[in-house]
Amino acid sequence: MNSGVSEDMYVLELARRRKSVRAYASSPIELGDVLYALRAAIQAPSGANQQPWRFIIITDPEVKARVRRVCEEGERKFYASVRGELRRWLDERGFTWRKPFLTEAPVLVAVFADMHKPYAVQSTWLAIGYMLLALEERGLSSLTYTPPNPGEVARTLGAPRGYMLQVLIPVGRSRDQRPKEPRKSLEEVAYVDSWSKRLSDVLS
């Protein structure tokens, strides 16, 4: 375990400590640090056992490149339609169609749900989560990146029908100086018994 984080909250404290990033350096990463974090990925809970989620290890800078032509394109469609609050919130922040990330990244992967089983989508983004919090806890950064058009690039990808793209997650060194966004706190959150009681009414 990394240094800084106490053993008895470790989950929380990664939890914590994880944020989005858009910004990678170019030095190569451990490919294993990225294995040890699928290894994580598929223990996850899943409908009936049924392990729908599929994982593509993406190195080649060339694959890379056209991942990146892929998504691009559909983001400037996306981009050029979008109005209203989302767009003054991506405005605000800086965010476009370009998605260097895409490229910057030594490793990228692209997470698949298999749609024949049952409760695939559910199941195959609690094995994210999982891998999430692994990549942290091994000093990586992270990003879960949803393409406006994910069967374009499952098709660039080579995979087979059924398999729907889920998530493309750039991994590397953070270069990103942004601030984790803020959550809520769990007393905003959180109910017991049923929707009318607060977490909030209970601790006070």
Second form
Protein chains: 2
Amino acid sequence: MNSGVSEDMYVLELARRRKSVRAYASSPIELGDVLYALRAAIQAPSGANQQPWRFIIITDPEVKARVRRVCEEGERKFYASVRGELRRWLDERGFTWRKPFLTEAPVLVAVFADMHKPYAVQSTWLAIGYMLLALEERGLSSLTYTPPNPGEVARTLGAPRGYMLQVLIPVGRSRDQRPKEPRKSLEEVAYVDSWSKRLSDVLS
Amino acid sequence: MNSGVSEDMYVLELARRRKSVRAYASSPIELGDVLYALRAAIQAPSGANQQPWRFIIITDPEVKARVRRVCEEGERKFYASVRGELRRWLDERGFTWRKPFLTEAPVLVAVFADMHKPYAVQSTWLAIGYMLLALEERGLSSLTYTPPNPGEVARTLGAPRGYMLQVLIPVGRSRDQRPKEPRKSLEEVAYVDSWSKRLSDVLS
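For comparison with the form predicted alone, kindly provide the form predicted together with a further copy of the same chain.
To see the whole picture, the full complex is given below, headed by that same chain.
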């Protein structure tokens, strides 16, 4: 490991292996594994090193149930209004206003950003990237679930004004059989020196 | 490695080791290492799997010089106006409008977000988190540099309307002697079940 770091391609392996999981075994997980992922997250860079992220680790079934109820109220309204391409995308996957993973997963992590800090949203999501890879390393699945009514969820959790809920991350063991959603190739999203020069033109 | 994943704490090790680097050796790096990091980045989750990220890998010295010039014009205006706490933070570190790392680093990666996609900024910064850890794994240093005039930089690079420049990431070998900026402890930023219950109350 120590000597072979550059050979290992371990981060890429974790990144490839990780998929968004919407069905969880309710078996408990080690709190230490969640803390491990948060310890990685808080090492991320941030605007003027202001570390705008805050985390609530939720394990209490009553709190999870309350969060789920608030989210599902928001989702009902969202699903009643959503149309077009996004609606088709959701329907194809069988997604509805029901979010059972919010109570099913043994742990939910609510992530907030202090909106008074520079680049608060950007910094917090960068840290979330660290967190997801660290969870995957521990064999734990996750989902970046963004409720349509984050303000209501934040109030439910007692967040002070100015701290915006960014995401709810269920964490646990997957029982989701779906494959990972496919990704575009690097050639479709990367250019060289300017937007007019495709990576594929350079590599071939 | 394969059997000992949960023992290794490798992601945390990378996260801890990585620091923001503002001085680079100009020695060339392997393009393959940059592509490796981008391959990890594009595995990130995104809103409705829309993969809103786009990357320009800049190695041409003329393009880097042009980008630096545009950024420094923006920085001069920014430094002429910035006051208060942020100004103090910048001055303490000796930061000025000069951004030599933009031409010094052998590679610059410009990262854009397609603002028509859901959660475009959030998804793109999550992917940037993956990217930074993958670069660190390859022994490459980086900086998430956000110019004050991203629109002008985007035009310089020929980005179509709707794609917003999120960050310029110099990539190379560090010659920055400064230590990593300190981080708050996990106990300062994490709560359990609600904002009123500190992690330290639960762990002790």
